[in-house]
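Starting off, we have a lone chain in the form predicted alone, written out as structure tokens.
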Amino acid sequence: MEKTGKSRKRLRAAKELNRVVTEYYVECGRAKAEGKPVGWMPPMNGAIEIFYAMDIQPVFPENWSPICAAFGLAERNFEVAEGMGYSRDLCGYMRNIIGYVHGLMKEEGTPLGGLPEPDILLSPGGGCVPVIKIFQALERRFPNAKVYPADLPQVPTEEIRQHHVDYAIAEIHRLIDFLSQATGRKLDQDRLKEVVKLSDRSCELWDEIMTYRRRIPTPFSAAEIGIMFVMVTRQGTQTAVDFLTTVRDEVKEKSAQGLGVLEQEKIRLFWDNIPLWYNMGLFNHFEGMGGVVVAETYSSAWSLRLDVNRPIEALALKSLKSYPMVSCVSVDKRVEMVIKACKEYSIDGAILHRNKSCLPITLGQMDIKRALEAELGIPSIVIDADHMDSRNFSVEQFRTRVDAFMEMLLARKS
């Protein structure tokens, strides 16, 4: 297994993922070429189908981290990170984005064009810490940047109250006012309710693809995750719709034909934790030796099923429950998801990613052990890596480790 392996695609809708993938930083460097408004924001919050609706090009730093990752471009992000003086122990993803604005943006010929400077900063108040930061790095970066400082209250998705839905939905009109101030756009109600539909809709699709990953044996594994990218930049969107459209009717028809990703389907596995993008080659090592990861905690994130009768309060509500998904969620809640996703899935042994780069979504890991053991009887193993930095990943260390996690599944299965 080499460093910078790729994973093994076995989807037809691999090819035509990498055609939406151009075509999406296609969009983007042609609407700032075009004088079309160019917002950047935080991924997972409902302003994502506000300014599809009011034909704002809406961009992604954090998004395009993973991409530079893929391209090997991330290395060189974070030296100019930490020539500013950010720390290696920082997150990823922010060391990544802040070196890019202040080094290879510059430059040309970088891939898929990189990202056009954005007119407009959707600033946000809530969500993990290191996105908070991120954009108050970059308003320094653009300072002619016209800036909306989102407000959004911290909330366990268990506990959210009408008081704190109110407040959402306050800030989602004040945003459709600062928008239309700031690109003299207004909101048209049915292009909003157009829009949310479609987004209800990719979430709809979204969860009936990963319900075909319970089937034995599974059509797709982690490998195939990138599908996501459409649930993180295309949310609202036809396209969005129609791509995942294809990867249901593909995995639904292999299930249909028992076809696994693998002939033989000793062992499945749970990822928890963000998985490497510069290495997601090491989900092949798991398949040779007969196991699949056919559930992670990361593709929970990307399913919150909208109101399309009510779009201004189903987008508040998805901007309050986004985050706690993932990374604002009680250590408690976080076990009583793997749990479940172990239950579900069918899953024979967890590999807890013990990510350098996302503490946030890595509390917890050895609660989750444990419950795993007591409640299912399911081992899990922990590794020790970083979803951003190879720098903080051993291939030798984790091929050790997981070769003998594998052999020990295998013997109990046997």
Second form
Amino acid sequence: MEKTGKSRKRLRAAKELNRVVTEYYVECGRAKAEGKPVGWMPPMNGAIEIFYAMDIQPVFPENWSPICAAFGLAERNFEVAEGMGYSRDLCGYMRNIIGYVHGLMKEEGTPLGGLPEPDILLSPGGGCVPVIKIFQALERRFPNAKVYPADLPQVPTEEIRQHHVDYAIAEIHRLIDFLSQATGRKLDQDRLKEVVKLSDRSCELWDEIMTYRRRIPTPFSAAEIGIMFVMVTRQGTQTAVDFLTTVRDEVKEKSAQGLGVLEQEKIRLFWDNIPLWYNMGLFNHFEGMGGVVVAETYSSAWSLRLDVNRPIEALALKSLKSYPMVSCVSVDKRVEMVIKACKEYSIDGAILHRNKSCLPITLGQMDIKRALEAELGIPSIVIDADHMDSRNFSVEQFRTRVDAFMEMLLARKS
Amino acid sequence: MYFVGIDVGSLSTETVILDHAGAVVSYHISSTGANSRTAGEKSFAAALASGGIAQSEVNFTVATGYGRVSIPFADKTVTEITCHARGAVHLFPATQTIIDVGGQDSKVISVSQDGKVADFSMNDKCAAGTGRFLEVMARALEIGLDRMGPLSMRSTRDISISSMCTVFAESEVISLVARATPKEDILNAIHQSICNRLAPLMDAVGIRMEVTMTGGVAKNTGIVEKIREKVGGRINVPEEPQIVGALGAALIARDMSAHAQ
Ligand code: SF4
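Starting from the form predicted alone shown above, please give the structure in the form predicted in complex with the partner chain.
Shown next: the complete complex, the earlier chain at its head.
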């Protein structure tokens, strides 16, 4: 096993994904060249649909970070950020993007053409502190960009009340006004409905794909989770719907034939927290011992349906719910979601990635560990790593822990 | 017919050879050095020589520890968690909890009635609370590892070392030395800090009697005493705690060979 590495994928659609990723970044660069407004925003909220509906190019710094990790650019970016005085203890997405915009972005020859400069910055007032700080740093780096200071109440999903929704609706209207003024473009209500419909369809397809993962043996493992690229960057487009349909068809066909990732599936695993973007090959590591990672924190991240008839309200609800679904969620809700997933996907053991780069998602893992054991008798193991910074990851430590865990699970089952 | 267990750890390498009845006929302990493959080969050769055994008489070999994958002549690799549990339960059959403090890992393992691993917890990536930490402290205090335990028992004053990190703790120790704090009190504090690092692992898994301690650090009577205070009961310490992983590996080799036939 190596410290960094790509995953071995088994779906034909994986090749298709490479094309979708390249096309997206080419589109971002072309938008800039053609004078189309480019807006940078955090992921997982209802602004993406507004951007697509108004034909403004959305760019996601948080998506660019995994790409940097996969291309081996992250260390260079970290060096730049750390050289500027940003501490190594900060979120890896933050250090990566700040390092990138002050370093590599100014050079030629970056993979996928790099990111185009923003004309608009959607600067969030919530989510998590690092994501707020990322955009504040971007405001300083791009002083000519028009800034939309977004705001959203930070409430656990189970405590969302009508007044929160009303406020979020008002915020969506404010965003639309801001974008109209900044770009001179108008929002066409029919176009918005269309986009919301496509967005809802992608959520539906996402859920359907996840449902096939429940089969024993599972036809889809975490090694293929890169498909979430379209949920982050392409929600509300036909591209997302087409791509997810291809994936769904393939997974459905495999299920019908009883084909699994492994011929002999012995152990079904759950992965908690963000994957190690620089080493997706880890997900294949378990396969040698008959283990397959069937579900992860992200499996339920897009289980949100949108009411096409009330598009603005649907986007307001999406903004309130989707980012908190993985990060700023209450510990109770996190525990509940993991328990639910472990039941639905017939999980034998859970791997809890204690992520040095993301404390919001790491919070509550001891509660998850206890609840899994107490309620379902499912054991779990904590491994120390970092979703962006390979310097915080030791292959040997990882292997010792997960191999022992697999031995224990296999002995329990025999 | 002989069965071999080799434990290639980050600091030391051990080989245990069992005969067909499961009795230890020979064992060998050496430091791992830079190359785990060479360390494994040398340790194996030395254990064979001291038992007067020819390599052709070896029936099955299991490798464990960090360097387990670099032992080309092993028939099978098994992780140290499984091996330590097997070895400890063999030596003390009533064992339900194992506390193993090795070179760069510390772990607490709970075993079920049938001797299988039921749960375990390991230290985070930091070396504080492991054998490596103890080595650094011994060097800072300029005393031998084997003298740390007995000397710490003479401590009369409780002081504390609060740093989480090995490097910080080392500078804390150096400044205590500079202030002429008696070495026995510093040692006592070092042992307490190792025990404090182990406490969350114990809590995560839960302590059930009997408790057996394995790994080189179990030779330090000062630390064993601190852990005894914490768990509030007797602690089994094998005569040679360092070879328990290799012993477990050899026992598994014997099982596997029987299975294969
Ligand atoms: S949720 Fe985690 S990974 Fe994402 S920006 Fe916040 S701290 Fe970083």
